[in-house]
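Below, in structure tokens: the form predicted on its own, a single chain.
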Amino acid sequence: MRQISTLEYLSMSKARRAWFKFSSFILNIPRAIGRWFRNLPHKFGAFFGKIGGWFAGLFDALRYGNWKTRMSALILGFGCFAYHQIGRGLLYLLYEIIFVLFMVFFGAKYIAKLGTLGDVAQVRDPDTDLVLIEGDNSFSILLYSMLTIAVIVFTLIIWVKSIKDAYNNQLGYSIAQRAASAKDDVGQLLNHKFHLTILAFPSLTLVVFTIVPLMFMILVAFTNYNRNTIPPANLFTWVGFDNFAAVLTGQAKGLSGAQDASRWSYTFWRILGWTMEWAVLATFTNLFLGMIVALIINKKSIKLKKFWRTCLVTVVAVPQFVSLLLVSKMLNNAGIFNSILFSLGLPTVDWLHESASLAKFMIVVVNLWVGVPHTVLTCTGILMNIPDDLYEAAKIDGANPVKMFSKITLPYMMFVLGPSLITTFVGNINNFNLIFLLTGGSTGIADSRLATQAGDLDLLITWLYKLTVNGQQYDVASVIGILIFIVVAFFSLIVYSRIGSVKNEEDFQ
């Protein structure tokens, strides 16, 4: 699109400029997205110079540092004690026998699997099915493989501060500096370093119980792990990037049993655009409808606004899941909607079953029942603290309301709503309750060419869940997960780099 001139753009008319501004973010996406990727080297430049500046000081110490200091990269703690630091030289040296114990007799036996997730089967005596040959467990093998790489990354970490506590020694030692004593370590963890004490345990409960289980999941994507290859009666392997290739482009063969990967293809492609349909739709109907109410309630001509506001926190305050449940009974054959239509001598409809095209609408209408009433809290919220003094100065000037709104309201409202439509839209992505809950993914309606666990109702993340729960295929399905962290994260970056709230955070302060 080609650069325009202020003077050009103000002799646009309205419905034009609001062209321009939407055309114009859709045609910079790619030059966005371009932008991120030759910036990307950039950003990995300074993160690795940031670890390599980490490391720069071991370098140094293992060059210029004394024989005590060389001691301690093979006995950690081993400067600390030829300098009087006996508290610390004991807890680096006991962490470094219980490293040693847990590889010797844990975390070695599984790393050294980790190329091949098992060779041998377990194997059962066929009359009795009592276990003959326990046999390797891929499962095991992978989970406790990321535990102990998470290990010995955490002791590379130790490693390297150790030879450094070592070398400061030393050139403290030189100049005669006295080394901290253990009263001083735990004086600075319950002072200046309060921090890192409070923080540890809670750092140490993120390794094991997000990141690790968030790898084993990355890492499932690359196996063909799945309900034929179910541990600890069979091995599931490495299959590369097959799982991607069947999800993406459907040409590769056999994966997760009799499914043809053509199939997967198509199923994905389908639910990923009404995913996009329903994310979009959702979003905006329930933005512009709740700041429609919103502004209407807090109209100073309205009476009972507590009363209109408390009927709203009402169904707030309803359990998310009762309301779908409800609602979904409400919406079959037998529920009130049809028998009030029944009873009008009118014919009944299937409100969520008769067609996809019909069910779709009624899952968008049903999330404005459920989501209006919290974009209209927000949106309150927002109104009561747009300055008065904004609005009498606009009627001074002879400002209309509808003027008003657009230049004043509209644009201070999604100013500070920018940030969370990022979060709607992406908690829209995986709205689970209310597809699952409301239609279970599926109309009923056969389709042939869908993959299995699919309805023509999901979203990627109930089709995610179909084909964990029900499916067993937890390879198809850690694919599906990495590709909506992809697909959210895209949205996310882009969008939230070009709001105002972002790119102008001072305008309404």
Given for the second form:
Amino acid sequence: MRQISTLEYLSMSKARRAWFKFSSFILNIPRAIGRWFRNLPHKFGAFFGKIGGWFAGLFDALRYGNWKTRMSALILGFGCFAYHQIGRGLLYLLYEIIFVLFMVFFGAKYIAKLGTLGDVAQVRDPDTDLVLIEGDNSFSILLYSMLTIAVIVFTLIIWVKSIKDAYNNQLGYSIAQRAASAKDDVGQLLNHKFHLTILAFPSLTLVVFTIVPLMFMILVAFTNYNRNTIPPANLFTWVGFDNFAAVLTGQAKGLSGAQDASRWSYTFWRILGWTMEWAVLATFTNLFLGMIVALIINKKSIKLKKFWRTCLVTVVAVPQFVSLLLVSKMLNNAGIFNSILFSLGLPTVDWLHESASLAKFMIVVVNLWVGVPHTVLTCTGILMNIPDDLYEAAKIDGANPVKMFSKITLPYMMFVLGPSLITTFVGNINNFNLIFLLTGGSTGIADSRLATQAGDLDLLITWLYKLTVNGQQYDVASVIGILIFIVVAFFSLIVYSRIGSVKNEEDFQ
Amino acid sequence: MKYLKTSKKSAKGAIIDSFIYLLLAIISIIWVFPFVYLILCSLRGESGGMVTYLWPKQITFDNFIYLFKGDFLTWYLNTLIIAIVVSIINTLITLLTAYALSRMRFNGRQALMKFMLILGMFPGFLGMICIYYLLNAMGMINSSLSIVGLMLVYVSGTMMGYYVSKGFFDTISRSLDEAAMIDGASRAKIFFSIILPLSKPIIIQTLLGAFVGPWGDYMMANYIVGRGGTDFKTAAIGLYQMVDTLPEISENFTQFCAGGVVVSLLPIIMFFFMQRFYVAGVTGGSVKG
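If the structure you just shared is the form predicted on its own, then what does the corresponding form predicted in complex with its partner chain look like?
Up next: the whole complex, starting with the chain shown before.
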């Protein structure tokens, strides 16, 4: 980007200044991303440095600790018993016993087969269809391996903690002759360690129902798990990057899907294009119309503000499956809109099924109907928050309403709404409800170039949904999921590298 | 001269205002019309899906009566139980997580926040196959426990939605905490007796959001209970399946509308009474004016 001096900038006309700001923002995006990636090694360095520091404490404890401390590495809680912390010691010991039992009877047999995802196929008697040999279940092996890995990581943390506890006890014993009692421990959990108490249950559900499933599904993208290989009757196995190659470039060797790989890639790029187009259109139309409506409702001389707002807010309150299903039936060929057109003597239109471009236009319009009230609510809150003295000062200086709007209202609103734009944008990329409930993801016009389960109105998220629920193409669905993540992360990265609010959270105080 | 000028100006203002009123009236009609249509259809006595006129020829409550004679009451109660339990648990989790991340400084806090940020970028539906399998292993699919299973699904990712509440807590002065701490209050005590009473808007916004989410969810619920027995469905799934295919639309459309009215009633009442807090909450976390 061209560097210019302050004087040069000030001598520009207003339009050129605005253009300059805009173009420098756009031109800076690659640079910001580049900077983020250049900083990545530092970030990783800091991360591993922290982990290294954590282990260094462990080695210190093992090196300088006495035999009681070292014994804790084998028998968890030994160092606590030795210093009369019976309660804490018992908990450690109990955890160790449970962990060993868990590994012996559950974890070990799954981890051992993770490399192949099972090699003994199920055998059934061809005549009676009874199961003769149970065989390996690839799904259980992969899933429970992930669960076991999560447990092992947690155990590692507990193990290091127990050794450090023992070492601290040893050090404290020589100074103060007393280690923290069970009562102290409980008190700490409500005070300085309150975060442990309150984050324990949410973290557990997060690990079991979000992190483990996600790890599982990310790994499924590297297997051939689809409707032809459903366990327990069949085995699935690792295929490396074949699925990614099929979806991105259309070239794949080992993909066992029923159709050729080029259809996957054609469908993916087409749906990605429409997803982006939709997200941009939906976000900006919503923002502009929402701001205009909010401004006219909040105009000082307008009465019945609450009434107008309530009219709009009804859409927010009614569940989307009711409002969107209703609108989709109203837009039907025999729906009420066409009835009105017909009775007026006008030609009827099959809004959502006639052509893809008309259906896309209608989707954006219906999205305005659903989304504008949200924007109006937010904008109303912002408008009420603009300090009145700004306007009074402007009035004294002789500013006209247009000037006040462009110099106070608009910058203020954009300042607050700017960061939330990206949230809306990402929300629109993943807007399942609108596309699925309104159109089912397709106009119904057959297109042989599209892969299974994909329709011409599908977003990536609805295609993912259909691939999972109807198509049982889990391998491709996982690839799509990971690609959605990459798209969303890309846009979030732009914003987080440009705004500092994430970094300077202490500034508000 | 001066008087003339002001009267001219106000006349111009009145014209603009009347234009705006007209515009607002049109906007309101567009926004409210589908719901008027919904209510009219739910009261329509004539059967048949789509009719070519707006005002029903025969007004009855038969659709509602028919609906409640069927499985709808079970669906509605299922949804109600799930939404109430989930909204209470989720609000607690969200507020406590936000409090911990806003006020306490512990090892791994930054890492946890970054980790949750990245985790949130994955589409939530991706892990569903796996969750289904886990719930199945726990006996929560197609059984009377499937409501509990669905609750677990809704509760699982809540921790990641702490942003807005944390933004709100960040604006509450930290000197309050320090004063209480000097008086000997523990962190738990500070949260429950100082921070919570100050956070009414954010509590109500979180409660409302956590209630409306499960109340209207189709995507997750359909995967967990959509193919199960009719007793375990939620209202969203039941009503969607009533009008899924064309012959079903012509048979059930008026009852679907009646169901839609019943389902929408509770959220509308809640929004109506809590709108003030909702507006304050939406912006409270972001505006530091």
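Rigid core here is just the name for the largest C-alpha set that superposes within 1.5 Å across the two forms. Positions refer to the first chain, counted from 1. Computed from a predicted model, the values in this text were never measured in an experiment.
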Q. Rigid core fitted, is the C-alpha displacement of Arg227 between the two forms 2 Å or more?
A. no
Q) Fitting the rigid core first, would the Cα of Leu346 be found 2 Å or more away between the two forms? A) yes
Q: Examine Leu190 after superposing the rigid core and state whether its CA is displaced by 2 Å or more between the two forms.
A: yes
